[in-house]
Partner chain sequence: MKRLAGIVAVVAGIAALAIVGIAPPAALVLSAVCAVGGFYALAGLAEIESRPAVVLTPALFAVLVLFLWEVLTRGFAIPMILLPSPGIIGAAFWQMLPELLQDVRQTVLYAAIPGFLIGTSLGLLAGALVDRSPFLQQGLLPLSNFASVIPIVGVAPIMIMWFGFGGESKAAVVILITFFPAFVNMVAGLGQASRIERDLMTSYAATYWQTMRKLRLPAALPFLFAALKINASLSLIGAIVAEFFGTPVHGIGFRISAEIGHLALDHVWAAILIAALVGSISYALLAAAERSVTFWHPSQLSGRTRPRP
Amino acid sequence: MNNVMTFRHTVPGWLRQAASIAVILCIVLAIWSVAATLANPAPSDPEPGWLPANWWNDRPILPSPPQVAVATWNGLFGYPVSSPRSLIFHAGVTLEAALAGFALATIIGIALATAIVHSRLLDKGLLPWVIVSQSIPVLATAPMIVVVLGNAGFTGLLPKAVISASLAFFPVTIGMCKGLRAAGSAQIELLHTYNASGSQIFRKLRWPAAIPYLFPALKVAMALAITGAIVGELPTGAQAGLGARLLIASYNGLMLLMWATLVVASLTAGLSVGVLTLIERALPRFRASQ
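Taking the sequence provided, give its structure as one chain in the form predicted alone.
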């Protein structure tokens, strides 16, 4: 037992985390490989090789991991970045809408949380509606948002950003509500004894106490913003973006393109969350508050 504890303390945290991710990935790939072998029919003229022959069907029911890897590589690096066939090009279009929605969601979420924490009426009346809003499927609200904004003369980026923000504002609101309430009542009373104003209590106590809750909420919001941007591309009839590629792949039965697009969407979300993690670690003020 002592040897195990010593090993844990000597191995860096990031290495343990990477090892855990690698183990989970290997398990997922193993299950996926078995499922692909069982789901896909054997080809009539199989080519010799060390991998199962039905892993390379032209139109597989369930693409195998190597097929998806090859399709993703070709989509990312097989065409110029400016080409409409490049998944990097479409990821950039989706990321633009996601970042706009993420910024809008961050502003709305922090503003709502601040209002809810400072008003008992909003706490009792508004917070339940914020929670209920997430029970409405975004696929149902997205066309309505597109129609309403389209009639108002807003097309293009804005409807997708609003749809993205409608998903992403929730974790920011809830996380900041919890964070702004993290300051103890004794600390608040102490500041009251010094005749501190409400704005001073917010700046010097509530906001620093909420910082450790902010970045985890922003990471969840970033992932949801990308999902919302992809969903927002579906009813807008977008010709570019990962959502548009998914729609084309679905209409034409292009399973490999569909899976490659999903992988790129996951990579985009992962890289975006990773950037937020780097920003969090680079800001000593935030780290000190934690």
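Given the form predicted alone above, produce the structure of the same protein in the form predicted together with the partner chain.
All you get below is the one chain by itself.
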């Protein structure tokens, strides 16, 4: 009992967390390995090696962990970055669209939230619809946006960015609406006693008070933007981008390519959100004070 307590209090928190993550990953890897051993038929000409032969089946049902690792590695580093077989190239294409959409969403979201907190008409008339729209599958419009913008002469990055933005601006809008209203009435009254103008209250109080709400919203928005960009690459017969890669893999039954593309897509999303987290941490005034 006491030993346990001492252990808990002497081992630093991050180390315990890292240990926990490692244990969980090992469990997942173990289950995956067993499943891969059971699921895949052995290849006809097994290569000698210390791993189970069916882990290297060319057309696996469930690719084994090392197989996925190798496929991902080759996809990332096996080709020059400009090659259409390089997953870095495709991730770049998707990320470009996602970042453009993310930027668009951030600007629109902040602007819309500012308008909503300043206009009762928008607050009462529009905000309810923004909230309702979170329960409807906006992503379903993706193919239509691609085709309509294509008809209007826009192809490539723009339609994907628009799809990303159409997903990502909701969390920014709603987060910023909350944030801009976070300042307590006592704080606002204090500024009223100084006879501050509306724009002064906005700059000196509402905006800084909203900042802690901005980054959590941006992280959600970033994840959505990347999903949006990938889905935006599905309907066009697009040649580049992670979504296009997934579709090609799907049509040709290339299991390994699917897994590698998915891993790269996850890494791309994780890294993008991770960068936002790092920025948030680096800027103390962007952190929630509590």
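Since the structure is predicted, the reported quantities are computational estimates derived from the model, not experimental observations. Rigid core (definition): largest C-alpha set, two forms, superposition within 1.5 Å. Numbering follows the first chain given and starts at 1.
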Legend entry - Threshold 2 Å Cα movement between these two forms for S250, core superposed: no
Legend entry - Core-superposed C-alpha of T227 shifting 2 Å or more between these two forms: no
Legend entry - Post core alignment: S64 C-alpha displaced by 2 Å or more between these two forms: yes
Legend entry - L29: CA movement between these two forms [superposed on rigid core, Å]: 3.4
